[in-house]
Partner chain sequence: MAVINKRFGATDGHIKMPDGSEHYIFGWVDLTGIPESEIFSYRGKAQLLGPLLEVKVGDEVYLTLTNLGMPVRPDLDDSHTVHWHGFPNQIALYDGVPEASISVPVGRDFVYYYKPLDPGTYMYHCHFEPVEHIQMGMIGPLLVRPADYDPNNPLYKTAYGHGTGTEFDREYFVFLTELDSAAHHQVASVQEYDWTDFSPDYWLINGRSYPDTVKSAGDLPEQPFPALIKANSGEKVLLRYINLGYQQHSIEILGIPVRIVGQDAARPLGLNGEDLAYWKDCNYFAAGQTLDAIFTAPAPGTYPVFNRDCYKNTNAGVTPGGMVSEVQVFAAGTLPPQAGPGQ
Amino acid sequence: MTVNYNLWAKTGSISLPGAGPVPFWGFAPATEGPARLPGPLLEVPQGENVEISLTNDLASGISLVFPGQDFVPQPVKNPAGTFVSYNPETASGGTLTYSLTVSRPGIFLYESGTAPEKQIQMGLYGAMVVRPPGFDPGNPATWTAYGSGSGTDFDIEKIMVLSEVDTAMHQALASGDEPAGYKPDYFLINGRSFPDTLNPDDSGPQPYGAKVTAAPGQRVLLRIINAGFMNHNIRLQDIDARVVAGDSRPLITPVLDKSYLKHTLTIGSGQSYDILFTAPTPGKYVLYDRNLNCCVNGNNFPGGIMTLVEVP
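Taking the sequence provided, give its structure as one chain in the form predicted together with its partner chain.
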């Protein structure tokens, strides 16, 4: 079976609390409509062949790579033998199809493999969730992250893509200037800084909310993946959470249970963790970055990587 996606890479503008419109480059799911930060969530069953047709409306060449996936990159080099791109480039104005077979379930990034220090920072990344065999979106009884026996049955799932924005770098690159080093001033979950993380999903350039709502006793699976360039220490306050997978490798197998409890979890760039908890007594519980200079917007608390788990 083949699952087909079409993505358009475009310029756009995101809104961050306390900042004017910030230019970004992102992926859009349609030829009309804005680019998204992060890119559209791609949801595919394990074992499928995924074909992504990428149309590049940006001024420079871009590419797609699939870290953590079973694929053979085809790097492009210049005559001197130096990397130009980690996978074939889609030239400005062109279209190219990237394909891979998703061989294991989990949460993954797709992102640019061309000048990633600029293009990923500008927003050319998104998440892909690969469903295990037997997963039926219409039947909650089948909802697991990694299949039966992996201890990852859930009632509520929330994907959280972490990243940072250096607004000065965005302004420079959007104007064709060279940026002066990396110094992020905004810290994002799903493309949004707190308190925007609390808003519901919408159809704008930052369509993915990050608030979790669960009834007491419901099993909540947080799938956190770091698309930024620095580590983030994610804390779930007052809730005992169990780490059940790292880099999409389930920690619970029939022979060994390597899952562990952790209230503050360091997630390095490019890494993912799945954490599972049971929604406790009604109340509001905060999830935030214990790197306390990342739960601000610019210089103002609260902000950044922060959201709420609401148990009504």
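The form predicted alone is what I want next, because the block you gave corresponds to the form predicted together with its partner chain; please supply it.
A lone chain is what you will see next.
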């Protein structure tokens, strides 16, 4: 069986609190739809072949890579021997299909392998969730991140993609100029900065909310992956969550439990963690970046990487 996805790389504009429209480059799930930040969530069963047809509506070539999967990129060099891309490029105006077999469950990034220091910052990234055998989205009894015996059964799943935005860099690259450096001034969960992280999902260019709502006693799985360039220290205030996987490597097996409790977790660039907790007594619990300079919008606090776990 082959799972097929179509993506369109496009220009777009995002809204950030206290800033005017910020240009970005992103992936759209349809030719007539807006680019999204992050790109559309891809969900595939473990062991299946995945084919992603990428149409490039940007002015320069782009490519796709899939860190963490058994995917061997094919680096491209120009005739002079200078590195161009980690994988064959989709030329401007063209379409190219990328194929891989997803070998293990977990949460992974897909992102541009061309000029990643620019194109990933501009928004050419998204998350891919690989489901273990037996997972049925219509049957909550099968909801587990890594399969039977992994200790990752859940009632509620929330995917959180961390990143940063350097608005001056975005403006420069969108105008065809070279950026002066890298100095992010906005910090995002799922493409949004607090308080926008609390808004519900929608159909716009930043469609994914980051607020978690759970009833007392429900098992909540947070799947946090860092698409940014900085480390982020994520704290879940007044809740001790159990780390059940790191970089999509489960820590619990039928013979050994290496999971551990944490209330603050450092997530490096490109890393992911799955953390699990049981929703406590009713209240509002803050999830935020303990690097408090990442909890601002521009220079204004509060903002940035901050959201709520609400237990009504």
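Rigid core: the largest C-alpha set superposing within 1.5 Å between the two forms. Positions refer to the first chain, counted from 1. Shifts are known only where both forms have a C-alpha. All of these numbers come straight from a predicted model, not from anything done at the bench.
With the core held fixed between these two forms, G138 has its Cα displaced by under 2 Å. Relative to the superposed core, T82 has its Cα moved 2.7 Å between these two forms. Core superposition between these two forms reveals a single run of 3 or more residues with every CA shifted by 2 angstroms or more: 79-82.
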